[in-house]
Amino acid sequence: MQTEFCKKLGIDVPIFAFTHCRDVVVAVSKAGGIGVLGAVGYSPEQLKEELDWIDEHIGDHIYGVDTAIPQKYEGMEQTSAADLVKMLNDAIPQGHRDFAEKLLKDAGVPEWPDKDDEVTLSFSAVQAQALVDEALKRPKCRMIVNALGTPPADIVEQVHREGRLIGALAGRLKHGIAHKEAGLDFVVCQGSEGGGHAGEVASMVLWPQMIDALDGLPVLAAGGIGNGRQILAAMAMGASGVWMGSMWLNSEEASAEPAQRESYMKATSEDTVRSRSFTGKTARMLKNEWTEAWERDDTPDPLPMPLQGYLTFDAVRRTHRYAGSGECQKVAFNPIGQVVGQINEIESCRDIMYRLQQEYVDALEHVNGLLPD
């Protein structure tokens, strides 16, 4: 499974593990792939704490950091965190706040213990720049990934100046082409099956189009990858690696609460929905009463990014901390792809990595066996 992109990074297999859990980052990197820490929702201080831990435990292996700098968002003209916070607070209607709080209260979700805690500025250039600065202090952090759109030119230049690689996700062909024109080192091409922010075109259709259009720029295939057969399909189309997120959510090392794990293992591939109800942009997640409530005609419409994310930050952290309380899972934010239907047990990251590679080899042998003698 070695590719030129693998060799450039110095990793054994082209498996890129997107995760919000530092333990998964370390485990996957030690198993021959590369863990990529999703930093959206972190403050610079929180990211420093996470990366300090990763640096201490990852040994000689490398990792990446994923953040989110959308091309357009409400308040993007603000140049300071204080100004952006004021603008966001002033822009969120009280009716939206009341509606969100009622959903949490009806589900029995406990309140956050410290009402004075500062809400993290997710999905803004103000926040993302600080996170990139913190990540680039770490020699073992070899790649920066932007989850939303082409990164600003100054960040691309900053990452290259530090000798690191920078890439971005793309759910549409034109976005991938824009990434290449901006000088990015790779593109993560995510089909609609993927969890989180993905486009509308299915992976099997989008991957080969993106690979052909980018003509040599490394493309990592994402969306709908949960076993070695699916990895082989991506590699057969010319992908330089695979980007996987959902499959690590139920790993032994993941920070998921028991109630979340139960939700993952009970869900089928038909139990996800693309919804704007948590971030303001369409993202795939487990459907529940929260996602359905924001879609009704008699309820508020989700606000633009980052207003909706700022509004729902408290809901996200409360439903994560109190995942097993009341009927919390009815309103919890569980971003995950359609491969959730393949998540039926708890495995260690090392075992997942081994299984993926063995399934890949078995599938390759099967295909080779179809050739005439």
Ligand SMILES: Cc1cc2nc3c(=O)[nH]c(=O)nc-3n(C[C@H](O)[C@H](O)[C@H](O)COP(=O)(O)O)c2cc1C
Second form
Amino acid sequence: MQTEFCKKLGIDVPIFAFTHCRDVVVAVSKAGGIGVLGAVGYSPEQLKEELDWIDEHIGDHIYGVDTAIPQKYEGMEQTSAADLVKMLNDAIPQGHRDFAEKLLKDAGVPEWPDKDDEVTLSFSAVQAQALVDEALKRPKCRMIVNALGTPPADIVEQVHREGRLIGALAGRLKHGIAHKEAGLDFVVCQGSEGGGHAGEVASMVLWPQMIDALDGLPVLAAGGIGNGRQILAAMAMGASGVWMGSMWLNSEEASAEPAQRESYMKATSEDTVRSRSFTGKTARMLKNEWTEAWERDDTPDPLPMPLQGYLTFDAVRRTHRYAGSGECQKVAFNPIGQVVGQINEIESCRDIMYRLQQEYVDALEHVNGLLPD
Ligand SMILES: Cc1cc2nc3c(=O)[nH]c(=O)nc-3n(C[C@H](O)[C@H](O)[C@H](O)COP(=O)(O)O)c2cc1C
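What would you give as the form predicted in complex with the named molecule, now that the form predicted on its own is on the page?
Next comes the full complex, and the chain you just saw is listed first.
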């Protein structure tokens, strides 16, 4: 499964693990792939702490850091976090706040204990630059990845100046082409079945179109990969590797709460939905009363990013912290892809990595066996 892109990075297998959990980053990198830490939601201080831990535990292996700077968002003109917070606070209608709070209350989700805790501005350039600066201080961090759009030219230049690679996610062909034109080193092409922010076109259709359109620029296939057969399909189409998010969520190393794990293991591939109800942009997640409530005609419409994310910041942190409490899972934010239907047990990251490669080889042998003698 060695590709040119693997060799460029110095990893054994082209399996890229997107995760918010530092233990998963370390375990996947140690198993021959590369862990990429999702830094959205971290303050620069928190990210420093996570990366210190990773640097200490990862040995000679490498990793990546993922940020999210949208191309366009409400309040883009604000240059300080304080101004952006003020703008967001002023722009959120009281009716939206009351509606969100009622959903949480009805599900018995306890209050956050410290009301004065700082809100992190996940999706803004104001926040992302500090995160990129922190990541680039680390020699073992070999790649920066951006969700939600082409990263600004100064960040691309900065990452290249530091001798690292930079890529970005694309759920539409035109976004991948824009990434290439901006000088990115690779594109993560995510089909609509993937967890988190996702477009409308399914992987089976989008991957080969992207690979052809980008004409030699490495494309990592994402969205709907949970076993080695799916990896073989991506590699057969010309992908330079696979980028997986959902499969790690229920791994032994992941920091998922027991109630969340139960939701993942119970869910079928039909139990996810693309919804704007948490971040303001369409993201795939487990369907529940929260996602359904924001869809109804008689309820408020989700606000654009980052307003909705700011509004739901409290809901997200409370439903994670108190995941097992009351009927919390009915309103919890559980981004995950359709591949959730393939998650039926808790495996270690090492076992997942081993299984993926074994299944890949078995599938390849099967396909080879189809050739005429
Ligand atoms: C819980 C979760 C959170 C995600 N958050 C981000 C994110 O912050 N940044 C990002 O680039 N991608 C994010 N994604 C998308 C993943 O990077 C990846 O493209 C996707 O999970 C691939 O599809 P799969 O879920 O079918 O494996 C997220 C995915 C999940 C499941």
